[in-house]
Every structure is written in structure tokens, then in C-alpha cells.
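In the form predicted alone, a lone chain appears below as C-alpha cells.
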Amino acid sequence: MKIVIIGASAAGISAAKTIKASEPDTEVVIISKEDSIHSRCMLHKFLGHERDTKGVNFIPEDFFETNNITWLKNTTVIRLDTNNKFVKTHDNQEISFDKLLIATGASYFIPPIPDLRESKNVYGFRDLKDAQLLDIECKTAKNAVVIGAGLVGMDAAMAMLERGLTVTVIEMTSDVMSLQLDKKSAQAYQQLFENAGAEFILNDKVVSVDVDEVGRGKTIYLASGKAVPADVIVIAAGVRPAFNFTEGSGIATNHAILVGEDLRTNVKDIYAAGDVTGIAGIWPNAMKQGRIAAINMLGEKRLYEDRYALKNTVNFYGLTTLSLGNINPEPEENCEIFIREDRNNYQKIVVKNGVVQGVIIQGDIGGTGFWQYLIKNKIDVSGIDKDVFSLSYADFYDLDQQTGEYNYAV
């Protein structure tokens, strides 16, 4: 059997490892537009000069040779023929497959703002090539502007602060990392960044860019009327799953590739995993999706069940936060919100009808793994006679008297 994997990031590499570990004789071909393997989570460390290109690589240097995997790098898939089972690349190769995994991730999107797309000093921060280009810019730039204060934007901002640039972060919402945090936990990070020299402009948006005689953006104008100088501009305001090559293939999509619980598309023998599916787009989830998709391509049956809750672990300037599930419920959801804080910690638990909906643990996050289980399995905690903040693993384990092992109570 021949399996082709499009994409060489978390999901694609995880799938390839799983296939080769289970069935070493299966032919595996990985096609990627990049010429390096790297962890997207480590790009800020590369830009901040904490790691080099080898330091952001998450596989052994001999991974492809040892596992007998064909890697077609610097190669872009431009068409997928699902009837005849082949993909066509930009250099006119037609690569056949028995089964296919689409793990092409997502790409950054430049908003249609006058002169922003045309500016020669505008970059994303999604892959190593982006980081390498930004690295060159940081050698001479003084003023950096980051558009978007999500996780990617904050990563880029921290790296450029470490390089000595003056950094301004522009965000349309009222808080940084609004998808991962609530106002209280977000303000803690904003303060840390401001202490490091960053400036935040919130509740505002870019409306135009003034470019110089060589086509580089030099001033960003905001809806509020503010003007921000910019030697380098990073777009971190949103991404789009990358699946243009599937047009006309019959694969069902909306904003992403649609998959079932087994991560198969609506077309037989074609699967998708990672950011391209639009499901829980964080690194550990992408790795798990790749692994489960591989198992199913090999003929077993495994379901991906982690759609239930968004999970993030945030760590900037030594402050760690675990964020799970619905942490910012709307008033009409009629949730109870419990908050406990002290000098070094902030904790927030969102409960509805006795079932935990969301959790923020900022500071010491040790021993908090059970919260994910509670949210996923919709465990009713109302019958436990203790304060919600005092819950622990012990409250949800039962001892099996026959095996002597502990099992989660359900």
C-alpha cells in the first residue's frame, strides 16, 4: 500500500511515524512546500535567537532515511484527482496513492487594507521561512508593528522585544489572547509585556498603510486616527486552512476540510488532520489527529474525541496559564462563575447545572489535568461535598477491588 501525506508539520509527521511503526513495509511519501521540518511553537525562539534551525526541528536528522520515507520538499500540490487517485504538483509530477492524508495546515491572511498587501515589509509568522525573513528585518529595523494579539502575535512580539526592537501590538478586541483568556488573566500578560517595553493599542484597527518610495510600509494608520511608525509589520490577525488544491475534487469543505470522527473526508481513502480541519488547532491535538488518521488508514478503527473543548497552555515571561473549554460564557448561558485568587495565582471555574464548562488556572498549574477529563465527559460535580477549588484527582478515581487499579469514576 502507498500512502501519500501532504504536509510535514505536526499532523503529517505524526501520521508517518505511526504508519511506519505499525507497518514498516507501507510506502510513505510526504510532500511539503517547506524545505525544513520545524515546530511552529518554537518559531519565536528562533526569531529571538534562543535556538537555531536545528533547535526548532522536532525529528531526528535521519528520520526520513531511517524510516524509509520519501520526502518531496519544496513541492506544492496544485491539484487532487480523487477518481484516479493522484496529486499533481507545481513541477508537473503526478504522484499516485492508495490512501491520502491532507495535513497542509493553515496560512496567514493579509486583510484587504489599502497598501497593506502590497507593502514589501509585511510578514506572517506561521513557518520557518517567515521567521527567517523576519530575522533579517530585525537586524536593521527599529520599530515593529504586530497586527493581532493572539498567541502567534504575542510570540512574535516577545521575540522582537528580545531583539531590541520597539514593538507596538494592535488588536481589535479589548484584551490580548481573547480566545484563550479572560480579562483578568489577559491583563496579567499585558502588564508583563508592557514591563518588557511593548505598547498595546486595543479596541482599534488598521485602516491604511503609508508606503515609501521603494514600496515598504512606513506608517500604519488606525481607525482612531493614530499613526504608528513601522519598519517591519507582522500579520497575526487570523489564518485560513490551506486546501485550495482540493477545488473540484469532490471533497466537502466549508472554512476547512470537513471530516468525521475517524478523520476521514467524505471521499473514500482520503483523510485530513491538523489545522486544515479547523478542529482544535494546537500542536498536541494536531499530533493526535495525525496519529489517529494513520491508524484508520491502516484499517483499524479509532475516533478522535477531542473536539469538545479548546485547550491552551500559555507561558510568557515565566507566567503559566492553563485554559480549558468555555472560559468566557455569555450571560444568557446562565453559568455560575467561581473565582479564587491570591498574590501569585488566579483560578476561574465556569459551571452550568453542576457540570464544569471551562477552567482558567494561572500561576501554579500542577495537578490540574483532571479538569480536562471533567469537561470532556460532562461529569456532574454538584454532588461532591467540597469547595469546587478543592477538587482533585482523588475525587474522581475509584479503586477496582479486583485489579487493584484506579479508574476514573463516571
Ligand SMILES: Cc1cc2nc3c(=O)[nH]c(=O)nc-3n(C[C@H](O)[C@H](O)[C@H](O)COP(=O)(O)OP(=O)(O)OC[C@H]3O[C@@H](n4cnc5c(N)ncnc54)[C@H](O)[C@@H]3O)c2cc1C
Contents of the next structure:
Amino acid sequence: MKIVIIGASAAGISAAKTIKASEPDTEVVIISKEDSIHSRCMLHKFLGHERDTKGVNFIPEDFFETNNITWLKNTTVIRLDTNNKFVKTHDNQEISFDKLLIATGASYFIPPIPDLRESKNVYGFRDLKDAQLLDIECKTAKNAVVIGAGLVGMDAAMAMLERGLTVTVIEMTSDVMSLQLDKKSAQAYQQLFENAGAEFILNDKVVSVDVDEVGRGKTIYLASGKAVPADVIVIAAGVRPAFNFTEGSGIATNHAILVGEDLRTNVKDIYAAGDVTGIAGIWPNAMKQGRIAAINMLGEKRLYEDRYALKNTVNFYGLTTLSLGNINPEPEENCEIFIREDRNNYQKIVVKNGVVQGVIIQGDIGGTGFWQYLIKNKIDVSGIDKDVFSLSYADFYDLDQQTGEYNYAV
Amino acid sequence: MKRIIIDREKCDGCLNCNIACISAHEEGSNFYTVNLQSPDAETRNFIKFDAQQGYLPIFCRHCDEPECVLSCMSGALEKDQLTGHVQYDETKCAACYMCVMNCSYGVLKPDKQTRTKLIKCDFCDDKPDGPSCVKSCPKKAIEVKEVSR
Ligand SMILES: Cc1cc2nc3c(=O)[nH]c(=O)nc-3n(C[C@H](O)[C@H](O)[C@H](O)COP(=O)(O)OP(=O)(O)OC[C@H]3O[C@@H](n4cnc5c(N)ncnc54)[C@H](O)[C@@H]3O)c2cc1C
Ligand code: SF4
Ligand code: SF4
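Which structure goes with the form predicted in complex with this ligand, now that we have seen the form predicted alone?
Next comes the full complex, this chain leading.
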């Protein structure tokens, strides 16, 4: 059997590894438009000069040789023929498959703001290539502007602060990382970034860009009337699943590639995993989906049931936060909110009818892995006679006597 | 593979396993000389107390399908194919702590001091005489056993 995987990142690599671990004789071909394997989550370490390209690789250098996998790098898939079962590449290769995994992730988009897209010094922060181009800009630039204060924007801002640039972050909402944090926990990070020299302009929007004679954006104008000088501009205003090449192929999509619980698309023998499925835009889920898709492609049935997307950890300047679920409930949701804080910690737990809906744990996040299980599985904790802050896995302790693995007693 | 099998009925909460773990990861120290006040003193195993159930030893399971490994974006966590143990490479770790979030049993934690690395059971690097915690337990509440995987 020949399995083709498009995408050589979290989902694609984890799928390839899973296939080769259980069926080493299956032929595996991985196609990627990029020329290196890297973890996007470490791009800020590259841009901040903490690590080189090798340092942001997440697999051993000899991964493809030892696993006997063909890797076609610098190769972009431009078309998919589901009837004749091949993909077509930008350089006119037709690569046939018995089974296909689409693991093409997501790509950033540049909002349609006059002259922003056209500016030559505007970059996304998604691929190593983006970080490499930014790296060159950082050598001469003084003023950097980051548009969007989500996790990606903050990563980019931190790296450029490391490089000694003056960094201004512009954000539409009233807080940084507003998807992951509440006001209090967001302000703690904002403060740390400001201490490092960043400036934040919140509740404001870019309306236009003034481009100079060589096509570089020089001044960014905001809805408030402010003008911000820029030598280099980073767009971190969100990403979209990347599946252009499926157009006309019959693969069902709706802003993402649609998959069932076995991660198969609507077409037989074609699966999808990772950010491209739109299920969750984080690394662990892409890895797990890659693994489960691979198991299904090999003919064993395994369901991917974890459609729970609201989860993240944040670590900037040594301040760590775990954020899960609904952390900013509306008053009409009638949730109970428990807050506990001291000098180094801020904890917020949102409960409704005995079920934990969301948590923010900022400061010491050690041993907090059990919260995700409770929230995801809607475990009723009202019967446990203790303060909600002292819950731990011990309250659900159960041991499989045979294997010695833990289970949840719920 | 070898796993530390827990018999919680036998545990009486003496915390010898905690001390043994700290000592095993503090170079040159032993059970008696270990500096428990050192900022680096971190235990990788936990004894929880529950009014109904008594003492509960919570130790890394080196799971058959470890969620922590599947979370790791740097390649720092890997399940060793030979020993079955989940090993951590500090030089690769990017301190994102997705693994802390994804270990359902809550055994992972960032280091207290710098929050640049992970504190995780390493099965005492598979030393032939077994993990230090097990050797230190006077009650045999934790024992190394061979389990199929
Ligand atoms: C700056 C940044 C920081 C992040 N930090 C974190 C973090 O700390 N924790 C976390 O959990 N997540 C983080 N994420 C999100 C995480 O990186 C993604 O969820 C993850 O990379 C998704 O993996 P994937 O395999 O689905 O797709 P991607 O990583 O997007 O990879 C897609 C692959 O497909 C290839 N490809 C795409 N289109 C084509 C085509 N047409 N032809 C051939 N090849 C193609 C690409 O070359 C690439 O190899 C971060 C993301 C960014 C951008
Ligand atoms: S850290 Fe948690 S998930 Fe990882 S092997 Fe240990 S018990 Fe399993
Ligand atoms: S904190 Fe380190 S070991 Fe844990 S998932 Fe992140 S990179 Fe991997």
C-alpha cells in the first residue's frame, strides 16, 4: 500500500510515525511546500536568536532515512484528483496514492486594509520562511508593529523585543490574548511586556497604511486617528485552514475540511488531520489527529472524539497560565465564579450546576492536567465534599490492576 | 515494560519516596544529605491524602499511549521503544507546558525556579537497581513490575 501525506508538520509527521511503527513496509510519501521541518510554536525562539533552524526542528535529523519515508520538500500540491487517485504538484508531478492524508494546516491571512497587503515589509508569522524574512528585517529595522495581540502576535512581539526593536502591538479587543485570558490574567502579561519595552494600543483598528516610494509601509493609521511609525509589520490577525488544492475534487469543506470521527473526509481513502480540519488550532490536537487518522488508514477503527478546542497554556517571561473552557461567562449564563489569589497566583474556576465550565490557573500550573479531563467530560463535582480549588486527580483515583495504568473513577 | 505498581492500601504517607526522588536528582546527595530546602528540590511523585481513601500515591504511569508525548511540540518527550519509558530531553524543551495541560493525572509540572523546563519522572534512567523511590519505600506500597504493553 502507498500512503501519501500532504504536510510535514505536527499532523503529517505524527501520522507517518504511527504508520511506520506498526507497518514498516507500507510506502509513505510526505509532500511539503516548505524545505524544512520545524515547530511553529518555536518560531519566536528562532526570531529571538535563542535557537537556530536546527533548534526548532522537532524530529531527529535522520527521521526520514531511518523510517524509510520519501520526503518531497519544496513541493506544493496544486490539485487533487479523487477519481484517479493522484495529486498534482506545482512542478507537474503526478503522485499516485492508495490512501491520502491531508495535513496542510492553516495559513495566515492579511486583512483587506488599504495598502497593507501591498506593503513589502508586511509579514505573517506562520512558517520558518516568515521568521527568516523577519530576521533579515530585524537587522535594520527600529520600529516594529504587530497587528493582533493573540498568542501568535505576542510570540512575534516577544522575539522582536529580544532583538532590541521598539515594538507596538495593536489590538481590536480591550485585552491581550482575549481568547485565552480574562482581564486580570491578561493585564499581568501586558505588564510584563510593557516592562520589556512594548507598547500596546488596545480597542483600536488599523484603517490604512502609508506606503513610501519603494513600496514599504511606513506609517500605520488607526481608527482613533493615531499614527504609528513602522519599519516592519507583522500580521497576526488569525489563520484559516489551507485547502485550496481540493477545489473541484469533491472533498466536502466548510471553511475547513470536514471529517467524521474516524477523520475520513467524505471521499473513501482520503483523510484529514490537524489545523486543516478546523477542530482545534493547537499542536497536541494536530499530533493526535495525525495518529488517529493513520490508525484508521491502516484499517483499524479508532475514533477521534476530542472536539474540545478551548484549551491552551501560555508562558511568557516565566509567567505560566493554563486556560480551559469558558473563562469569561456572560451574566445570563448563571455561572458561579470562584476566585483565589495571592502574590504569585491567580486562579479562577467557573462552575455551573456542579460542572466545571472553565478555569484560569495563572502562576503555579504544576499538576493541573486533570482539569481538562473534568471540563471536557462534564464531570459533576458537586458531590465531592471539598473546596473546588483543592480538587485533584486523587478525587477520581482508579488503578487498573492488570496494567498498572490509571483510570478515572467517575 | 516495567511500571511502578501501586498498592495504596500499604501507603502510610511517610513521603520517603518524595525525599528519595529529590535526592536522586540532586547531584552527589543521598537520602540523609539531600537539601530539601534547595530551590531545585522538586519531587516527581506525589502522595495525596483523601479523608475517605487515605494516602494515594500519584506517580507517572509511563502510559502506553502517553498524552504528554503527543502534546510535545519540540520533540523533548519521547516514549523509548525499548524500555517503554517516557523520557524528557531538557535541551529540546521549549517550556510551552502543553504537556502539563494534557497529562490527565496531573503528574507534570514546570520547574519552580525558572519555568524553563519540565519536572518529570525519568524512571531513574532505568538504572539496574530500579528507581530510587521504590527502593526507599518501607511498606512496599510501590514496586516495580513487568507489565505487558
Ligand atoms: C507562531 C505560532 C506559535 C504557536 N504556538 C503554539 C503553542 O505554543 N502551542 C500549541 O499547541 N500550538 C501553537 N501553535 C499552533 C500550532 O503550530 C499548530 O496547531 C500546528 O502547527 C498545526 O499542525 P498541522 O500539522 O495541522 O499544520 P501546519 O503546522 O500548519 O503544517 C502544514 C504543513 O502542510 C504543508 N502544506 C500546506 N499546504 C501545502 C500544499 N498545498 N502542498 C504541500 N504542502 C503543503 C506545509 O508546508 C506544512 O508542512 C502556534 C502557531 C504559530 C503560528
Ligand atoms: S506524564 Fe502523564 S501522560 Fe505522560 S506518561 Fe506520565 S502519566 Fe502518562
Ligand atoms: S513543555 Fe517542553 S516537554 Fe512539555 S510539551 Fe512543551 S516542549 Fe514538550
